[in-house]
Every structure is written in C-alpha cells, then in structure tokens.
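Listed next as structure tokens is one chain, alone, in the form predicted alone.
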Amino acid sequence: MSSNLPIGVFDSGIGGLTVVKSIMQKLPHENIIYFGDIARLPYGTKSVATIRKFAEQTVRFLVQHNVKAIVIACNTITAVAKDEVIKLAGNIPVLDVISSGSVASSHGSNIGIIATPATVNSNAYPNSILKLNTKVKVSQVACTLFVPLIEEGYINHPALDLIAKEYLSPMNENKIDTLVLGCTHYPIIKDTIAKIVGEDINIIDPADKTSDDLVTTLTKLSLINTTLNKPVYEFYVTEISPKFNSIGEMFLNTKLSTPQLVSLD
C-alpha cells in the first residue's frame, strides 16, 4: 500500500467534516476522500438493517478508490455497522469515533453521552467506556432534533437554546463531570451545549481523538504521506445540496470544491 494514497472518511451527511477538519490540521499533507450520504440522511432514526446496508455500499465505494485507511466519521454507523465495515475493508485499517471518544472520556467518573437515537439504543458508548473503566457511571440522552437544526443552519437560534435545555436537563440533574458529543454534528453547537451544562464540565469531541489515533496508526504502518505536494481533497455526495458547501465551509473554515454526485443504489 502506497503512502500517498488517500484517507477515506465517511458519514451519513455533513457532520463528518468535523473529523476531516481535525485530520487536515494534524496531517496537512494527506490526500482525503470524503463521502457524505446526504440523500439518505438522517441515519440516526433508521433501522439497524438499513444503516448496515448503506454503510456497506459506502465502504465498497471507498475501497474502489484505493484508500489507505477508512475513518467512520459517524457515531450511528460505528454503533451498528462497525463489524461490517471492518470485514469489507480487508487489510485497510479502520478507525471510528466511538472507540476514540470512549478512551478520551473514560477518565471521568460520571459521564454523559448525547447522540442520535440509533447510537443511544445501541448502547455502544456505555459498553465501550465500561470495558475501559468499570467504576464509571454513564448516562445517555438521544437528541433527535440537533442534526436537522444544525443542517438547517439554526446554530445561533433561540429554538436551539430551548431544545438544548430540554435535552440536557437530565445531564445537569445527574451532575455529570464529562460529556461526550456522540454525533459529529454536535461540535458545531459546542458553545450552546457548554453554556447549558456548565463551563466546568469536560466536553469530549471524539473527532480530535480519532485524528490522533489516525496519526498513530499511519505512523505504525509507515503510511504517513511524506511528500510536500499540495494535498488533494475530494468530496462525494449522494445529493447535490447548496447546504453542503455553505455548512461544510462553516465546519472546515475554508472554501470547498464542488462535491461530485454519485449513486450507490
């Protein structure tokens, strides 16, 4: 496997670009292929069988594009389809946000998880965290409306504040000391979340830890791209939406090239 091959990153939509941003910062010379299944989002309210089917289709697409590593930048996909992704990837290393986020949060004593319904129902985060530290207390809340609000650009809107207070009130009642942002969209509204749970709460963004783990993995496999050429960033989507560029540029703090439309059906 050549070190100048791209890294494949995928998500159900736009949120995974928060992971891409972290990878760009820590691995500035790496080529990246990003896949967002915008036409079929949100994944968080779909059945396990459907999510697995969609994930399998995406992984086949990335493998065909000769990626050297695959990053599951979606907590929902990780929670219910990680095993299928690993199986299809073969000898390509697979990293995911739940494994990385669990390690980062396991040092807390009273941990809260906010995520999509599918991620919460899978119990993937509590199971992963408790394997690392059996003494912690873990609670979860499904925040169903966060993703559509973010996708619609309601980042600094009173409606978001009201809904966030409703979702996060159990976390305040449980007196958590650590909060995991269990969806890659949620870092975009981190300031709103921090305002409600309190600035003293340790808020974990799994994207940061995932990119750290990616650096470690590629280094061990001697797959770090050592060329100083300008990296190539390719974006593929299942639906062309003006929101991809506008929200994506907000996520990445940079201009995006026009995404390429693909069909996986």
Contents of the next structure:
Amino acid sequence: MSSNLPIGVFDSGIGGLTVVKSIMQKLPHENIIYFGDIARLPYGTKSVATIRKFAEQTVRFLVQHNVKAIVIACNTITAVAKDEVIKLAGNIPVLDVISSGSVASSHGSNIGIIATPATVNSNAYPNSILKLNTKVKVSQVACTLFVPLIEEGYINHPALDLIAKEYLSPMNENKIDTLVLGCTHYPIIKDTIAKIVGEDINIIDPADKTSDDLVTTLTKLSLINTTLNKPVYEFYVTEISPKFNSIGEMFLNTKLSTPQLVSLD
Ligand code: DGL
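And the form predicted in complex with D-glutamic acid (DGL), for comparison with the form predicted alone?
In what comes next, the whole complex appears, and the chain from above leads the way.
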C-alpha cells in the first residue's frame, strides 16, 4: 500500500467534519476523501438493519477509491456496524470514534455518555469503556433533538439551552465527573453543555483521540505521507445541499470546496 493514498473518512452527513478537522491539524500532509450521506441522514434515529446497509455501501465506495485507512467518524455507524466495516475493509486499517473515545474517557470514575438513540440503544460505549476499566460507573442519555437543532443553526439559542438542561439533568443528578460527546455534532455545542454540567467536568470529544490513534496507526504501518505537497481534500455527498458548505464550514472552521455528488443505490 502506498503512503500517498488518501485517508477515507465517512459519516452519515456533515458532522464527521469535526473529525476531519482534527485529522487535518495533526496530519497536515495527508490526502483525505470525505464521504457524507447527506441524502439519508440522520442515521441516529434509524434501525440497525438500515444503518448497516448504508455503512456497507459507503465502505465499498471508499475501498474502490483506494484509501489507505478508513475512519468511521460517525458514532452511530460505529455503534451498530463496526464489525461489518472491518470485514469489508479487508487489510485496510479501520479507526473509529467509539474505541478512541472510550480510551480517552476510561480514566474517569463516573462517566456520562450523550449520543443518538441508536448509539445509546446499542450500549456500544458502556460495553467498550467497561472492557477497559471494570470499576467505572457509566450512564447514558439519548439527546435526539440536538442534531436537528444544530443543523438548523440553533447554536446560541434559548431553545437549545432549554432542551440541553432537560437532557443533561440526569447527568447532574448522577454526579458524573466525565462526559463523552458521543455524537459528531455535539462538539459544536460544547460551551452550552459545559455551562450546564459545570466547568469542572472533563468533557471528551472522541475526535481528538481518534486523530491521535490515526497518527499512531499510520506511523506503525509506515503509511504517513512523506511528500510535502499541498494535500488534496475531496468531498463526496449523496445530495447536494447548500447546508453542506454552510454547516460544513462551521464544523471545519474553514472554507470548503464544492462536494461531488454520488449515488450509492
Ligand atoms: N453522525 C451521527 C453520530 O455521530 C449523528 C448524526 C446522525 O444521526 O446521522 O452519531
């Protein structure tokens, strides 16, 4: 496998760009292919069978594009389809936000997870964290309305404050010391969340550790791109929506090139 091949990052939509941002910062010379299934998002409220089918189609697309590593940037896909992704990836290394986020949070003693309903129902985070540290207490809350609110731009809005207080009150009652942002969108509202749970709570964004783990994996496999050319970033989506650029730029904190439309059906 050649080190100048791109890294494939995929998500149900735009949220995975929070992971791309972290990868771009730590690996500034890597070429990246990003795939966002905009036409079919959100995944977080869909059935396991549907999410697994969508994930399978996307991984086939990335494998055809000759990626040297696959990053599952979506918590929901990781929670219900990680085994399928690994199987289809063959010898391509696969990284994911739940494995990395679990390691990053496992030093806490009372850990709260907030995520989509599909992620919470899968128990993927508690299972993964308890494998690393059997002594921790783990609790979860599905925050179904966060994704649509963020996508509608209700970032600094009283509606978000109200709903966030409702969702996070069990975390405050449980006296958590660590909170995992178990959904790609939640880092965008980290300030609102921190205000409610308290500034002393250790808030984990799994994207940080995922990109660290990607650096470690590529280094181990001698797959770090050593050509110092300007990296090529390609964005593929299943629906052209003005939201990709407007919300994407909010997630990535930089201007985005026009995405290319693909059909997976
Ligand atoms: N990307 C999803 C996640 O991290 C959130 C958006 C969705 O529900 O599709 O769980």
